[in-house]
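Starting off, we have a lone chain in the form predicted alone, written out as structure tokens.
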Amino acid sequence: MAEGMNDLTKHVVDLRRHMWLDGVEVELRRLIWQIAVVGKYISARIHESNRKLAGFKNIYGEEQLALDRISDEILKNKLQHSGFVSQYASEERDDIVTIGKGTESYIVTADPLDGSSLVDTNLAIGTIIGIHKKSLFDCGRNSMVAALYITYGPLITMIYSAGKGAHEFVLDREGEYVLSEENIRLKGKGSIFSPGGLRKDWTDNHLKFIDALERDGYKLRYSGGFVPDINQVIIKRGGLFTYPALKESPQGKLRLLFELQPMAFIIEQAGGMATDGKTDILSLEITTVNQRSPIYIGSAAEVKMAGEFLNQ
């Protein structure tokens, strides 16, 4: 925030003004704003949802809600006419889609509606976005320039980072994203944990790690949605989310491009860590569009502790 800006002024800074103050380059600033606007449309469609399945399966064999397909189309169409995006890769598509002329600066990855299976239970869900400036088939540390996620809950919030901290905005009644918290920083150690997967499928070392967290008094907080669980870790200023390697699925469940890289980018900007148990998520090379990885993400103490157990 600009020096001298008082608390009253801070709370009426909207997203566009904040990105200007934060020194985000013009094209990237416009792209992030356009994606944030898409969140308004997706939110409206969620509220209109009749909860019926679209009758399709996505490329991973999972049933797609009508909302998944609608959200993906809204996002692709908006980016196609943005003038800033050459390629689009989505969890709902089987390959990277060329949507520009090839001269545009950015490549966008998306999980258009993470946690859509929770819609009928009225739990929070979200949109996850990664923005790259090079080929997707590289490690995120070399290619990512920004990331954001939008949470559709009692409030619609967005946390973005363009490499200069992580910042939260709330969609107000006038339809503007207004600054809520700037430069969010996680504590070195948290008190909550969100463990994915079934206990019977966990590896022995992962089970020992979870048992240690329970003995240390960590509180279980797991919704089944990646966005709300990561958002909880960030807003509570610490803790851990994990979806580990499983006995029958050593690469876990979550996808590097669409879910893990963007969240790792944001968490690192908030002072946390994200690894697969050994290697930083943003240092993992991408070899396929649908590549998966185990994930340990959150406060540094918990992520380091996981590594100690997994490497015994």
The other form holds:
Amino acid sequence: MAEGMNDLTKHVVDLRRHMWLDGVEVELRRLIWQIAVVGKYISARIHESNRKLAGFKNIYGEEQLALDRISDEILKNKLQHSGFVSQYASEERDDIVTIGKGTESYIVTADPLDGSSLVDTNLAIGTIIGIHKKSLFDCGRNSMVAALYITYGPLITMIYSAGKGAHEFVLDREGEYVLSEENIRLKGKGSIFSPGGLRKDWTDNHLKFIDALERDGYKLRYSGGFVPDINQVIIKRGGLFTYPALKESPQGKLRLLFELQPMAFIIEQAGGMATDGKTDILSLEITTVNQRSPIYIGSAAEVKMAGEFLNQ
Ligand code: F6P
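I have the form predicted alone already, so could you send the form predicted in complex with 6-O-phosphono-beta-D-fructofuranose (F6P)?
What follows is the entire complex, opening with the chain shown before.
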């Protein structure tokens, strides 16, 4: 628990106060706060949307909900006016956008509304943010200073890490993000697994690994939304999410900058691991904005076990 807090006051600690206690530098604190506020606007738009499809495709050929575009615009505009962000890279845009004067300290990556195709089913979806201090074309370990994600489900929750643990906040009825868990720590080993991709497309070694998890009694928990699937690993204190290399797509499906690096940053801060089967996600060099990678992320035992199967 951060200095100055005790059990009695813990439940009323809001995000701003927590970041101040957490020692997050002023500009970064303001930036994280502003992004968290955008989450409230996005959630309002989700409620208003009534599940309407926009009928156009994004650069990956996926059908987009208008909500994706709206969320991206809201986020970009807010960041543009923050005065802290020089560049904005979004999964919804082809290129990195310069939104500052060039003197600002941070570069922000966003998947503004991940899993938006789940809106019609009323499953949870989310926003994923990475905050970098240097160029994006480096490895996350050198460039990232913070990451956060917001879940839009029965509750709106936000987990952030600025490099000193991972902390969860829940949006309360007054519209405040209130601390619900501080310094979340995963156990060394969990009991759930979320395997992406089709079994017929998996490599032999990945298939053997998943079979071993099933034999060990791991329970299948896959929603099709990266944010809630990672969130359950964190909140249940362990387990594994994977979207592996596929026979026809050796780099898997998920994008390093927008999805994998931020989640790897948070999971590592919660005591877990994230690799591509061999190398830590945060040690992978980024060379293109749309770079993808296989991922094994969660508690240490399962991620290490994946490495053993994949590298035999
Ligand atoms: O990247 C978009 C996404 O919807 C993720 O949120 C999710 O983990 C993954 O794709 C699901 O992919 P699939 O539909 O192949 O299971």
